[in-house]
Amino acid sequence: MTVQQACEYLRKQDDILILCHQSPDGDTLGSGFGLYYALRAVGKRARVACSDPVPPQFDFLLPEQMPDFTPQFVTAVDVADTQLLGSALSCWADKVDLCIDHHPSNRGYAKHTLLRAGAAATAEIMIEVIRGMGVEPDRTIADCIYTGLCTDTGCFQYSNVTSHTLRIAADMVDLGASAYRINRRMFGIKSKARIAMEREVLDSLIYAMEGKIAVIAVTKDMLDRTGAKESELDGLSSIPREIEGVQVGITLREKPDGFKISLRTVEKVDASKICAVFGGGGHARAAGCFIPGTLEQCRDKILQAAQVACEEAGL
C-alpha cells in the first residue's frame, strides 16, 4: 500500500487494535501510540496492545485509559514478523489487516502492508500517515514520533539517518516535542543495575579475526547478579561496534532454549544476510535472529557465519 491508500483504508475503519512488538522499543511504541492519538483525533475508538509491559522510560507516551471493545480492525507497527507479537497477542497473528513497517525482512503476513525499507523508522513513516488522515501533530504525537525517531537512530548517530530523518525530527521539535527531556531519558540516564550489567557484559567480551569481530553475552545469571530487569538492557547491543577496529559486534541474550542474537555491523558487512543464515532478520547494520542451544554452542555458530561474512567482504 501507498501511504495515501493506508490513510484512506483506516479512515474507514473503526475499533481498531494497534499492536506492538514484543520487548517493545521507542519505535514500536512510539509509532502506535502516535497513530493511537491520530485516530482518536478523528473520531475512531482504538487502543495499543503489547504481550510485554512498557518500560518505565516510556510512561509518557502513555494515554490515562484506553476504552476496551472487541477489535474490529487490527493493524500492527514495526513488526516484521507474527513471531515478534510475543504470545499473549499470538491470536491476532492471521488476523493483521494492515501492517506499517521499515524492515526490509518483513514477512508479508498482513492483509495489506505499508513498507518502505528505506526509513529510519517505522515512526519516519508514521508521520505521513498521521498527516494524511487530516490529523495535525500536537505535542503530544510529536512527542511519540520524535521518541521512534531518536530510539531508532542512536540518537541521530547510526547510518540510516537521512536529511529527512532530522528534519521530521526537527519538525517535531517546532511541534513541541521534548527533545531534551527524551534524549536524557533514553540516552542519559542509566539505574546501577545497568552500570552492574554493562559491567558484567564488558567481562564476557571476547574477539575474533584479529578484532574485527566482538561478542558479549547477556544470561540469566548476569541478570540474578544484578537484578537488572529486561527493560534496562536496551542499548547492551551497540557496545561491542563501538570498540575501535571491530566490524562485526554481537550481542548473545539468554532465553529458554537458547540465545537471541543482535548484530550491529559497519557498512560492508550486511547483518541481515548473517542472521537469515538462521532464520532471522532485520537491517543491513542491525539485525537479529534466535538460535538454540547453550552460550558456547550459539557463540561458534554465529561467530563461524560472521567470519565467513567477513571474509566475503573482503575483511
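Numbering follows the first chain given and starts at 1. Computed from a prediction, not measured in an experiment: that's the story for all the values here. Throughout, rigid core stands for the largest set of C-alpha atoms superposing within 1.5 Å between the two forms. What changes on going to the form predicted in complex with another copy of the chain:
The two forms, fitted on the rigid core, differ between these two forms by less than 2 Å at the CA of Thr28. Once both forms are overlaid on the rigid core, the distance between the two CA positions of Glu124 between these two forms is under 2 angstroms.
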Contents of the next structure:
2 protein chains.
Amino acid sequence: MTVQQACEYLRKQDDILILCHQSPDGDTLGSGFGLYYALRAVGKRARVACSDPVPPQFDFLLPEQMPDFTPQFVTAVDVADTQLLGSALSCWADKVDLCIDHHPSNRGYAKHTLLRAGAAATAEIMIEVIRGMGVEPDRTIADCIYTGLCTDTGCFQYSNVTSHTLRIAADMVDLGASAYRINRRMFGIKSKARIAMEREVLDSLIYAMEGKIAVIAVTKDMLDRTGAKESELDGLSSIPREIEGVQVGITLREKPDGFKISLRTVEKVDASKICAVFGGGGHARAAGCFIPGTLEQCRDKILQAAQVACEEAGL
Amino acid sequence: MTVQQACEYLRKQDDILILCHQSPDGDTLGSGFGLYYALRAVGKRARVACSDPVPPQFDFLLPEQMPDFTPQFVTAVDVADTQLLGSALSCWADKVDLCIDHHPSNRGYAKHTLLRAGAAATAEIMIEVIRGMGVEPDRTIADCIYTGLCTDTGCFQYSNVTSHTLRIAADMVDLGASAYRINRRMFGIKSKARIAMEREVLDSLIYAMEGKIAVIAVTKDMLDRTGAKESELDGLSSIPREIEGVQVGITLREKPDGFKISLRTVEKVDASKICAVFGGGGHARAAGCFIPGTLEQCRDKILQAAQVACEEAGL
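Next, give the form predicted in complex with another copy of the chain, keeping in mind that what was shown is the form predicted alone.
Okay, now the whole complex, with that chain kicking things off.
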C-alpha cells in the first residue's frame, strides 16, 4: 500500500485501535501516539494499546485520557510480527486491518501493509501519513515523531540515518518539538541501577588474545545487587565491540542452568560459526547460543571457540 | 563581518595560513580543513596549523601533503581567544586577519571577525563561507563539515542544535559525507584506557543526600593504572549529572597539592555559590574551584558545602 492509499483508507474509518509492540520503544510509541493525535485532530475516536506498560521516560507522549470504545478498525505500528503484540494484545493478531512499519522482516500479517524498509524509523513514514490525512502537525505530534526518529537511530548515529531522516527531524524542530528535552530523556539520563550495572559489567570485563576478544557478563547476582530491570540493560551488550581493537565482543547473560551468549564480530571472524559449535546460530557479524554451566565454565568454552576462530581468520 | 564580506575578503588573498585551537576537536579541525580544501579548489595555497598533534580519530581529514609557504594571510577558525592558539602558534596571536567562530565569548582579537554565536558549530558557518566562495562542496569537504557538526553537538543531542544544523547535516550526507563512519569514529569506539577509566570513575562514585548529590573522582593513580591520556577523559565529568534524580554532580580531578572541582547543577541549586565558598566561581549551573588536601578531605569539604546549598534550596 502507498502512503496515499493508507491515508484514504484511514480517513474512511472511525473507532480506531492503534497497536504497539511489546517492550515498547520510542518508535512504536512515538508513531502510535503521533497517529492517535492526528486521528483526534480530524475528529475520530482512537486509542493506543500496548501489552506492556509505557516506560516512564515516554510518559510525556501520553494523552490525559483515551476514549473507550469497541474498535471498528485495527492498525499496528512498528510491529513486524503478530508475536510482538504480546499476550495482552494477541487477540487482535488476525484482525489487523492496516500495518505501518519499516522492518524488512515484516511478516505481512495485516490485511494491508504500508511498509518502507528503507526508513530509519516507522515515525519517518508516519509523518507522511499524518500530513497525507490533511493534518498539519502541531507541537505534540512533532514531539511524537521526533521521539521515534531519535530513538531508532541512537540520536542520528546509526547507519540507517539518511538525509531524509535528518530533514524530517529538522521539520519537527521547526514545528516545536522539544528535541533537547527529548534527547536528555532518551540518552542523557541514566537510572542509578543502570549506572550500577555499568559498573558491574565493566568490573566483569576480560580481554583475550591481546585485546582482540572482549568478554562481559551479566549475572543474576549483579541484577540482585543493583536492582536493575530488564529495560535498564539496553545497550550493555554492545560495550565489548565498542572497544578499540576488539574483533570479537562477547556478552554472557545468566539464565537458569547456564548462560545465553551474544557474540558480535567487527570483520573477518564469522560469529555464526563460533556459536554453531554450541548449537546456536545467527549471522556473520551477530550470533548467539546457550551454554550450560557456571560463569567460569561458559566463559572458558566460548573464549576457546572464539580464539580458534580468530586464529583461523589469521588474526 | 558578514559571510559575503568574509568570502570576498578571502577571495582576494593567497598563501593562507589556517589556525586551529590547541587540544583540537572536530569543529576546529573540520572547519579548518573544510576551508583548506575549498581554498585549494579555487587554486589558492593554504595550510592548516595547530599547536597540538591531530588526534588519530581525525586523521581521515588530513590531506596527503600540505604546501609550505610564507603566509600572506592568517585566518583562525573556532578560536575564541588567542590564548587558545597554544604556544607553538602564539607568534600569530596579533597577526590574525580573519577569525571565523561561533563562541559568544570570542574576544574580537582578529582584524576582522565573522562571528555567529547562535551557530551550533563553526562548521555551520564555514559551509556558507565555502559556498560563498563559489565552491561546490565535494565529499571531502562534506566529511569535514559533518565532523564539525556532529562533534560539537554530541551527535545532534545538545541544546545548541537547531533545525538549520540538522538541514546542513542532511546536505552533507547528500554530498557524500560518510556520516555513519564518522559517527562510529567519534562516538562508537572507545580506547581500552578510556574503558578502564570509566570503570575506575564508576568505582569512585559516591552518593549523598539520598542520591541528590553524586561525586566522582579522577586521580593520578587512576591515570597511572589505566594509562589514559588527557584526550581520553572527555565527558567523564558529565557522568554524575546524567544520573536520574541527581541535582548536584561533582567531579574531583587530582592536581598537585589538591583537587580541581567541577560542579554541575540541574536546577534550583546555585553552583557558583557553592564554589565561591572555596574561592572559585562560574555560573548558576556550572562552576569550579580548587581545594587543597587529600581526596577524602576535599570530597568531605565540597560535599558539606553542597549539602548546605541543597538544604537552603529546599531539596
